[in-house]
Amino acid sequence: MADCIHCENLNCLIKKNSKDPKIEDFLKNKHTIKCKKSQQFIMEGTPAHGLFFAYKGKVKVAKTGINDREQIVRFAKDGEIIGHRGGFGSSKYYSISAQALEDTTLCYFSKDDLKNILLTIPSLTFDFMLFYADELSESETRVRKLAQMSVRERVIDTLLYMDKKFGSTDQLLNVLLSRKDYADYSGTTEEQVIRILSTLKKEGLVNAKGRKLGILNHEALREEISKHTFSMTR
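Please provide the structure of this chain alone, in the form predicted on its own.
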């Protein structure tokens, strides 16, 4: 079972407040869920009963768009929240789907437990408020990005985002995504992503080893999208 008290995910909102004595009973009601790679643990449109935190692993969060096309809206890593737009709040259904990108361990809290603890621990409530404010700002920025960037710029921005989000080892990103995943996050087609990546490799800006990608020249890529001051590369 994932232990919140000794958890190393210091950015997790639950971990940040785990020393509060009022949270002890709440943590006893937590469920730990283990997902295999590619396993979907949230299905869009299904009843929302609670909220997930990634204890260990990587997750992609997607939403169905026009013509039933998948649009990846965000990614989550250790300590981050999944399902917050349906799993907590007034919505009765999940508006997104969520799938493990690798073997992943999740912490799950029911809506009722979350409601009770937020009414009890003001510091946790405040942390959630800041989280939702940041999420709203992030969503607004992403809409502007998709509207104003060229396809090449969106692919570059996505690569920089993945590097910032998951980090790199030996010039390869620490996340394994398909070219379709890159397309679904960039708001373009798989064919366009393949063409742009091929061009970036020829220009010596991007590295590839099998399905894994890496950045060889961060400065050049950042410079190319620098006019978009709202870049999503945090």
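Next block: the form predicted in complex with the DNA, after the form predicted on its own:
Next up is only this chain, free of partner chains and other molecules.
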């Protein structure tokens, strides 16, 4: 059972505000959910009853597209929110789907509990507000990048994002994604990702050990997309 008092996810908004005595009752209603790798725990369009936090694990968040193409919108790791408005907003339905990339433990709060506690603890609501505002800013940056970067640039940007988000060990990214996942995040096709990765390998910028990818030359990759990233977030 994931316990907020001993939780080590200091970036978690609940954890950050857990010293407030008013939060105690709220925490009693928390549910802990275990998810196997590849398990989908939010389906786009289904009624939203609440909101999740990743306690431990990795999650991909996506919006359904046509054919078998989906658009991966973001990734989440320990301490991060999943499920966005979770039903307490204007829409009563989840606007995204979420799937565990590895065995993952989730914390779950019902929308009613959440709404109550948010209206009771202003600093918590304020933190939530800032979280959404930051996510919005990032999402808008992504809009621009998808509209203006070439496919090669988008793939490079994705690799750097993965490194920043999940880190690397021995020059290999700490997350295992399919080429299709890279495509669905970069906004292109699987073949295109494969072709570009293949070129990047030949150029000595990127590494591959089995299905795992690694970055060999951060500087060169960052340089290549720098014209899109001057003075801007991420």
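Positions refer to the first chain, counted from 1. Predicted, not measured: the structure shown is a model, and the values here were computed from it. Here the rigid core means the biggest group of C-alpha atoms that line up within 1.5 Å when the two forms are laid on top of each other.
Here residue 68 exhibits a Cα shift of 5.4 Å between the two forms, evaluated on the superposed rigid core.
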